[in-house]
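Taking the form predicted alone, here's one chain by itself in structure tokens.
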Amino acid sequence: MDLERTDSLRHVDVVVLGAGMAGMCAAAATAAAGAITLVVESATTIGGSAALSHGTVWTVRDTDVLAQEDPGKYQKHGNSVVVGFDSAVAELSGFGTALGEPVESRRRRAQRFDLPLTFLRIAQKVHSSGGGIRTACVVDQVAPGETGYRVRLRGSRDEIETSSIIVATGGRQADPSVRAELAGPASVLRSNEHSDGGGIDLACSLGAGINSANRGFYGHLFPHGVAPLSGFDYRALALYHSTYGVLVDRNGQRFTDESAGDPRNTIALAAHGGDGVLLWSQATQERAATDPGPIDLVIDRWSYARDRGGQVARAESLDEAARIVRAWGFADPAGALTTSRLTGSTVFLARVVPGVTYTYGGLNATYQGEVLDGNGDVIPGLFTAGADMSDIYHEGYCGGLSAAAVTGMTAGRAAATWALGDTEPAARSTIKTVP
């Protein structure tokens, strides 16, 4: 990396913290704008949780559907994701990594990408623009500097001076205490192990404000007793078909409208103790075991969970199903089982816990990704994107890769504008309009 150096100080226009979907999309935007960009990633490889995904970038069709999918009062930036989706997909497609044609339905829009190749091509763009990427690298300290900020890396005497910083480290779910508080002590991490809130903490050291009231998260129901062994398990063990089942809590009571979808069922379970039982019919089992679903993966999740040691069972009557639930230490669910969702004699059961992919509460920010302090004022030169940005969603979910791509590109453009001095300071600090 060819960077201007004075003693132990390196000068770059933008430092991006995190090389997941949001961070890499931000770096693509800053490099495209002509900004010398350094991406710092704590893992040994780039890609973050996005590298573990199926690569489908999707969101809902319009803002009306968004309001139905996520009626939460803290949902603030979801509109930007829906509005900016087409533009973000077009920019990603420019790297030549789209797989197949775009897919549209009555409620969704989607485009699948080869994300590992996308990230490599973004890395090529960053390097060819005079910047670079450092992996296995942790930022110990960020402090105000002469022209913006000084960034100190762990185990190095080097300091990096930069005009702009983009915090895109992927949320807080890898911190066990955060995960337990949001989703219960039995909850499972369903993402990379490096997104532990470190980037949010660094921003807070500069005065950033956070929305701790947004306790939402994206995740899926996981069978109790199974620890994921690889990124494949994040998909193979997710019980997407809870949409057609019956979910009861430790009191043996149904507590949510399961048809709202598995991500919302997972949030609902977290709000009811984080420990439940999912029951579904033979018809649902047959459909779930043969339907590739949204991730093109055909697998019998009940059998897979059983063989991996998960707490699952099969009953030949509702009475037997109720006995199994009681044997697992739950109250009698008999009253919750008299529903058309459990027609037929055979019932499949799984004790379930929340699998947490990323958190929704994070850094307060403008629609351009400018981080706000505790008083709601812009912190000059500090930006955020992806799961570190608070309030993209609250009670629902309308696409994680799309949220990371749109907010990452938006923050990247704004950070480059600030760093390159394309606007006056007074104008820079008032960019708060929804795209």
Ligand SMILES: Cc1cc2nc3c(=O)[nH]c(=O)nc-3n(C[C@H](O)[C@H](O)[C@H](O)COP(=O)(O)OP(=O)(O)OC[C@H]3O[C@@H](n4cnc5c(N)ncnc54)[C@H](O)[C@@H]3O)c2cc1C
Contents of the next structure:
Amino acid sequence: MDLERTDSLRHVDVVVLGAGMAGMCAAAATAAAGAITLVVESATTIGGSAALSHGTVWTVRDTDVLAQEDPGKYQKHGNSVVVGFDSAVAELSGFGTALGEPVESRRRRAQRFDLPLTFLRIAQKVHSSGGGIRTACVVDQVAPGETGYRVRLRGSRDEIETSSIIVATGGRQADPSVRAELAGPASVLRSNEHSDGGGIDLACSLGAGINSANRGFYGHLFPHGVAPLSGFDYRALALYHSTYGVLVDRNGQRFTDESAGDPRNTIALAAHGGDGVLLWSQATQERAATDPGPIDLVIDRWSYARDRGGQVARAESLDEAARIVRAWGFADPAGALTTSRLTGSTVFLARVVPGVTYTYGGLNATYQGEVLDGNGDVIPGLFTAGADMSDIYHEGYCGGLSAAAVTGMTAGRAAATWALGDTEPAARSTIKTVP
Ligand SMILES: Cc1cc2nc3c(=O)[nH]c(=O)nc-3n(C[C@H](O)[C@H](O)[C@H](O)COP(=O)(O)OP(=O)(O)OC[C@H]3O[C@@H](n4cnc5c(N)ncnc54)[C@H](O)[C@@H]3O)c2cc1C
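Moving from the form predicted alone to the form predicted in complex with this ligand:
Full assembly next; the chain just shown is listed first.
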């Protein structure tokens, strides 16, 4: 990236923290509005978790389906994602990076994008609007200033003045203590390794309130005992087919309706100690090993986990399956195994833990992405988007890229309006003062 230019930026309209899907979509909106934007990214490359994904931007068909998929009481901003999806996809399509045609089903809408190329095109737009993207860089301190905020970068004595800040650093899951507290000590990270709550902490230093009662997260069941080595593992080890299996906890009991889907099964397991056993039939195994699924990846996840040292097994009867579960240190699951989900003699087993992609409890915010303080009042000039924003989802999951895109673009537009007011770009300097 053009470090020379970003080094010389001292007064900007908007600072965006984080160059993942939310931060880049926010920057696309601020740059489109004519705001001089500096994006600060702690990793050496841009893209965040989106760069590890398949690039499928999807959500549910309507708000009725949203309510079924996520009945949680803290699900507050999911409606904005569902309602704003089409225009966010249209804006992304404007970068000329859509792959294939849009897909619509009874419950879902989706469009795949070449996201790395999208982000490069957004970066060009940010540069051509007078701003820049600074990678391998962390903001150490933010304080109210004369014209908004003063931002200090780590390792630098210089400060950057900005009218507004958008916090889009991707949640808190990369902090092992947060993950252990939410999903159990054996849970694993399933996202970029930089989203450790740094942006949320900075916002809290300015008085932001967070919703720690929302303990939800997006994730997938992972085989116990396998340390993911790459972004590929994040997809290859995710046990999507738990939807058709039987999940038992350490007491050998079923505790959730597995048909609700793997992300919800993962949240449920976290609430039941974060250590379980997933069992599935031969028929499910055959389907799962040949179905490309939502991420277009054909892989036999049971064999892949076995070859990577995961705790998996195969039994030729329910009695043998129960013996294996007991040998793994769990209570007798025999009562949980008499279900039509395990018809046929062969049973596949995997000891499973939650893989955490991103946390749902973050910064309290309005629908426009304005960050709220502990009293519920707007903190002027401070915005948030994506996984840092609290309460997009709570007990379910209806698309992470769509959530980041919609909330990012919304926060970007609001931050640009705050920074620029109604004045023409040539006539303005940075204009608003934080009381
Ligand atoms: C393997 C995988 C596959 C996925 N597949 C899909 C899919 O097909 N469809 C879908 O909808 N969703 C998918 N997701 C989820 C989706 O990628 C995320 O929900 C979404 O990208 C989150 O975007 P974000 O910008 O909020 O956070 P992030 O992507 O986490 O971006 C945050 C950025 O901020 C940076 N950062 C962190 N701390 C700081 C700091 N203090 N200062 C500056 N920068 C900081 C990080 O390095 C990162 O670049 C997938 C996720 C993974 C991991």
